[in-house]
Each structure stands twice: as structure tokens, then as C-alpha cells.
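The form predicted alone is given below as one chain in C-alpha cells.
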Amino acid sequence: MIKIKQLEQKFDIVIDEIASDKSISHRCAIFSLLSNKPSIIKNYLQAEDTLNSLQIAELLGAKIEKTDEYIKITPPKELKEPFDILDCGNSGTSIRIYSGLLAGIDGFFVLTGDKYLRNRPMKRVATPLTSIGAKIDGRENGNLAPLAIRGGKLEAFNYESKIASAQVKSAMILAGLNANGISTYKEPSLSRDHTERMLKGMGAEIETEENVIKIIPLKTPLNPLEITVPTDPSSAFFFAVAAAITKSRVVLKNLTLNPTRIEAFKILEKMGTKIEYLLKEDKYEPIGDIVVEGNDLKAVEVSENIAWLIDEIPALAMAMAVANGKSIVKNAKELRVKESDRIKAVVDNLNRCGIETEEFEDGFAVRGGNPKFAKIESFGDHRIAMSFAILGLICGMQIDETNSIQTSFPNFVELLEKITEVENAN
């Protein structure tokens, strides 16, 4: 449990200690197994979920060496059948992407996670994988973890997904790299594209045209990764919202500026926040700084490019809670199957804060007002806990369960204490 003290004055700070990007860190651990040479990863996220992905790579035969400057992952000549279950912790990214990799590898694998992950739907990955020859089973006919995978040969495919999901797409791309012919994957709109960018950078033959991907099977191992993981814009966004709602200023350092990752910042701009993007380099990913300066906020409708900002919607809702007018979020039913039902979690907790809301099956409406102190239920969801901690800068806040923050942003509370007082009772 943590208690947030209401902010007493505006802030103007530079933050360069934000957690490394979780999505890219997970992929570094997994994709390194597709090479036959050591990968060097600097700034790998040292959080529970990403360390679990690293441990899974080790159980599959990789050698992991850690120094103060980097992590070195030396893949095995062949991935081996592990002697233990593979624990993904709280990470849907790990369990779904590893499923795509292991479905095409000879051996028996069991993937599981914590009590929250074991209640998240897995058929969105299991169904397309089994349609091309994968053998996957689990609770509720393969919909819930633990998942048991008997890896083997996979058929080439032409698959059209009904959802725009980077996790499902990544799993199918990895399956396609191990299939017996050229495959194509189509999604209704472009989801986050780290997998395509990174695998292309490693030498994979992947052709992309908007939301259609052509995957050519691997003939030889890929080149190893040599990458510095950028700052996570999803984590940095909490402090962008903090500046926006308190009319303060923050400089967020060394973020990926990938267009599929900064859509939430674009929404904040539409609401009236002043934002500047400063590109510094562009190798695997465009990387730079983002300067955020708060201003009067106005209501906004969010209904497009949802796959690009799905994780940031709870934090965006905090800006909506103080904006002038009624904001609406649509086409975001995916929020129902995250670490919690984030639509319900956002609506219920904003109501506790005295903010008027309306719940839809695929989103919600928020009428901006004057939030009040409340005791918040996080539902074991790190993004709900952190979002309402940020809203606490306006009115003070108490959040019941905050251990989940360690899964993605271990130093969140430490950084928040640069702005206001935090009483941590965990």
C-alpha cells in the first residue's frame, strides 16, 4: 500500500532513470535464441517479468552472463527441452511470444505464470498456432495457463487476425520463421512493430506493407543482437501525465520514438499539452527525448490506433479526469483482458474519486472535474496502481496493492518521490 501526498507546487525536472523498455527487453531475451552467436544487450530492464524471460532463455539452454554494463546471451546450438516449467510471471508478452517460438521447436514445454496471468485468455495465440500444426493444451481447452506445448513442424500459413495484437503477431511471425514455406500474416490495423524491426535488423527475411507481413522461413541462424534498450515510453508516460495535469514541465530522456509507441503522447497533445520530440539516433529503433509542458486540458475522443496506446489508456484517463468536458474511449475492448479488466478498474476507481464516468463494453466516458482523495483498488494491476498514484498529485491518494509495480517499473515510487511525498507501507 502507498499513500500519495497532494503536490504543493509545480515541478520542472529532467528524468533519465525511467525503466528500460519492457517490450523490447522481452524480445531481446527471446530473439537472441534465433542466433548462433552471443548477443550483447545494454540497459536490459531489471524487472521481475523481464528477468523471468531471461531465466526461460537460460532453461532452454542459453548461457547468461551479467556485467555492470551489459547482459551477454550465448544461445545453445539447439534449444533444449527444459527440465522445469517455464514461469512467465505476470507477463502476457512472455507467454504468448514464447508460445510462438516453442511451437516450432522439437520438445515438450510447459508455460505458466502468476495467478493473474493464469486467468488471461491464451486461445488468441493457441488457436492460430494449432491451426498450423502446433500441439497446445491447457486449462479450459487451451485457453488458460499453464499451457503445455509439444513442439514440432509447422505448416506455412496465410492468417488474417481479427484483433490487432503485437503479442499474437509476434508469436505467428516466430512460428512462420520455423514453418515449411512462406507465410503471411494480416491484422486489422498495424499493432506495435518492435518484432518486425528487430528481426529485420537481425537479418530475418520479413517483408511488411502496412498491416500485412510476409515471413520467409529461416535458412540460417540470425545475426546476434547488439542493442541498447531505450527507455520505455509506456513507463515515461506516467510522468508526462503528471506534468500535464499539474501544469508542470518534465524532460524524459532516451525514449523510443517509434510511432507505434508514442500515440498516447499525441493524444495528450490534442488535449492541450505542449510536447516536443527530439530525435537523437535511429538504428533498431528511433531514440530521443520528449519534453512535456502542462497546460489547460480539454476533453478528447480516443477511438483510433488503439493498439498503439492500449497500455497507456489508464494513465490517459487520469488526464481526462481533470480535462474540461467529456472524454470518450472507444474500440478498446482489449482492455478487458489485460492484467485486470482495466475498463472496470478505471471506471470504479474514478467513481471513488468523485469523477463522473460511463462504462461501455469497449471503453468508457469520463467527465472532467475535481478529483478527491480516495482509497484505490489496483486489482493487482501495475498500470492501475501507477495511474492513480499520478492522479494523487492532484488530490492525494491511497492505493491498496502496489507490489505489482515491481513487474514493470521497479523505481516508479523512487521517481515519484522526486515530485511529492510517498508513504510506502509495502
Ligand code: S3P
Given for the second form:
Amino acid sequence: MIKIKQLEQKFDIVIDEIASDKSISHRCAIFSLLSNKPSIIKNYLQAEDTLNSLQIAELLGAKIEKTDEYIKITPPKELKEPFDILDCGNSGTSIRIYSGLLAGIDGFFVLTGDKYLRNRPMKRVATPLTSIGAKIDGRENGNLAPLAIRGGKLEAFNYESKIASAQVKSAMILAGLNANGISTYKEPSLSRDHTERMLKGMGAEIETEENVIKIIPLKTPLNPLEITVPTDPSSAFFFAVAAAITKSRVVLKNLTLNPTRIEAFKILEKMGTKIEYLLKEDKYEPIGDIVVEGNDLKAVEVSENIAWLIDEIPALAMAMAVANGKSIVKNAKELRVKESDRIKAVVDNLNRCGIETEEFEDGFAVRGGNPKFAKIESFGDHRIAMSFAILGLICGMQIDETNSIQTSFPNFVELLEKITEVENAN
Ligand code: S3P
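What I would like now is the form predicted in complex with this ligand, since the data block earlier showed the form predicted alone; can you produce it?
Below: every chain and molecule of the assembly, starting with the one above.
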């Protein structure tokens, strides 16, 4: 449990210790297994979710060496059947992408996770993988973890996904690399594209055109990764909202500026916040700083490019709660199957703060007002806990379960303490 004290004065700070990118870190652990040489990863995210992905790589035979500057992942000659279950903790990314990899590897694998992950839908990967010959089973007819996978030969495919999901797409790309011919994957709109960028960077034959991908099976192992993981824009966004709602200023350092990841900053800009994007380099991803300067906020309607801001919607809802007018989020049904039902979690908790809301099947409406102190239920969800902690800068806040913050952003509270007092009362 943490208690946030209302902000006493505006801030003007530079933050360069925000957690490294979770999506890219997971992929570093998993994709390094596709090479036959050691990968060197700087700034790997040291949080529960991504450490689990690393431990799974180890159970599959990789050697992991950590120094102060980097981690070195030396893949085994061939992935080995692990002697134990593979525990993905809270991470949907880990369980779904590993499913795609392991479906094409000879052996028996059991993937599982914590009580939240064990309640999240896995059919979205199990169905397309099974349709190309994978043997996958799980609770509730194969939809819920633990998932048991008997890896083996996979058929080439032409798959059209109904959801824009980078996790499903990544699982199918990895399956395609192990399949017996050329495959294509189509999604309704482009989801985050780290997998395509990184695998191409490693030498994979992947052709992309907007939301369609052609995957040519691997003939030889890929080149190893040599990468510095940028700052996670989804984590940095909490501090962007902090500046936006308190009319403060913050400089966020070394973020990925990948367009599929910074859409929420664009929405904040639409609401009246001044935002600058300073590109510094471009290797696997464009990387740079983002400067955020708060101003009066006006309501906004969000119904497009949802896949590009899905993780930031709870934090955006905090800006909506203090904006002038009624904001609306639509076409965001996927929020219901994240680490918690985020539509319910946002609406319930904003109501506790005295903010008027409406709940839709695929989103919500928020009428901006004067939020008041409340006791927040995080539903064990890191992004709900951090979002309401940020709203606490306006009115003070108590958040019940906050251990989940360790899954993605272990030094969040420490950074928040640069701005205001945080009482840690576990
Ligand atoms: C992720 C993809 C998104 C996102 C998740 C991370 C990834 O999920 O919500 O936090 O790293 O691929 P979906 O692909 O299921 O939309």
C-alpha cells in the first residue's frame, strides 16, 4: 500500500532513470535464442516480468552472464526440453511469444504464470498455432494457462488475425520462421512492430507492408543482438501525465520514439499539453527525448490507433479526469483482457474519486472535474496502481496493492518521490 501526498509546488525536472522498455527486453531474451552466437544487451529491464523471460531462456539452455554494463545471453546449440515448468509470472507477452517459439521446437513445455495471467485468454495464440500443426492444450479447452505444448513440425500459413495484437503477431512470426514454407500474417491494423524491426536487424527474411507480413523460414541461425534497450515510453508516460495535470515540466530521456508506441503522447498534445520530440539516434528503433510542459487540459475523443496506446489508456484517463469537458474512449475492448479488466478498474476507481464516468463494453467516458482523495483498488494491476498514484498529485491518494509495480517499473515510487512525498505502508 502507498499513500501519495498532494503536490505542493510545480516541478521542472529531467528524469533519466525510467525503466527500460518491457516489450523490447522480453524480445531480447527470446530472440537471442534464434542465434548461435552470444547477444549483448545493455539496459535490459530488471523487473519481474522480464527477469522471468530471461529465466525461461536459461531453462531452455541459454547461459546468462550479468555484468554492471550489460547482460550476455549465450544460446545453446539446440533449445533443450526444460526439466521444469516455465513460469511467465504476470506477463502475457512472455507466455504468448514463447508459445509461438516453442510450438516449433521438438520437446515438451509447460508455460504458466500468476493467478492473473492464468485467467487471460490464450486461444488467440493457441488457435492459429494449432491450425498449423502445433499441439497445445490448457485449461478450459486450451484457452487458459497452464499451457502444455508438444513442439514439432509446423505448416506454412496465411493467417488473418481479427485483433491487432503484437503478442499474437510475434508468436506467429516465430512459428513462421520454423515452418515448412513461406507464410503471411495480416492484422486489422498495425500493432507495435518491435518484433519485425529486431528480427530484420538480426538478418531474418521478413517483409513488411503496413499490416501484412511475409515470413521466410530460417535457413541458418540469426545474427546475435547487440542492443541498448531504450526507456519504456509506457512507463515514462506516467510522468508525462504528472506534468500535464499539474502544469509542470518534465524531460524524459532516451525513449523509443517508435510511432506504434508514442500515440498516447500525441493524445496528451491534442488535450493541450506542449510536447517536443527530440530524435537522437535510429538503430533498431528511433530513440530520443520527450519534453512535456503542462497547460490547461481539454477533453478528447480517442477511438483510432487504439493498439498504439492501449497500455497508456489508464494513465490518459487521469488526464481526462481533470480536463475541461467529457472525454470518450471507444474501440478499446482489449482493455478488458489486460492484467486486469482495465475498463472496470478505471471507471470504479475514478468513481471513488468523485469523477463522473460511463462504462461501455469497449471503453468509457470521463467528465473532467475535481478529483478527491480516495482509497484505490489496483486489482493487482501495475498500470492501474501507477495511474492513480499520479492522480494523487492533484488530491492525495491511497493505493492498496502496489507490489505489481515490480513487474514493469521497480523504481517508480523512488522517482515519484522526486516530486512529492510517498508513504510506503506495506
Ligand atoms: C505487448 C503488446 C500489447 C501490450 C503489452 C505488450 C508486446 O499487447 O498491451 O503490454 O510487448 O507485444 P497485445 O499484443 O496483446 O495487444
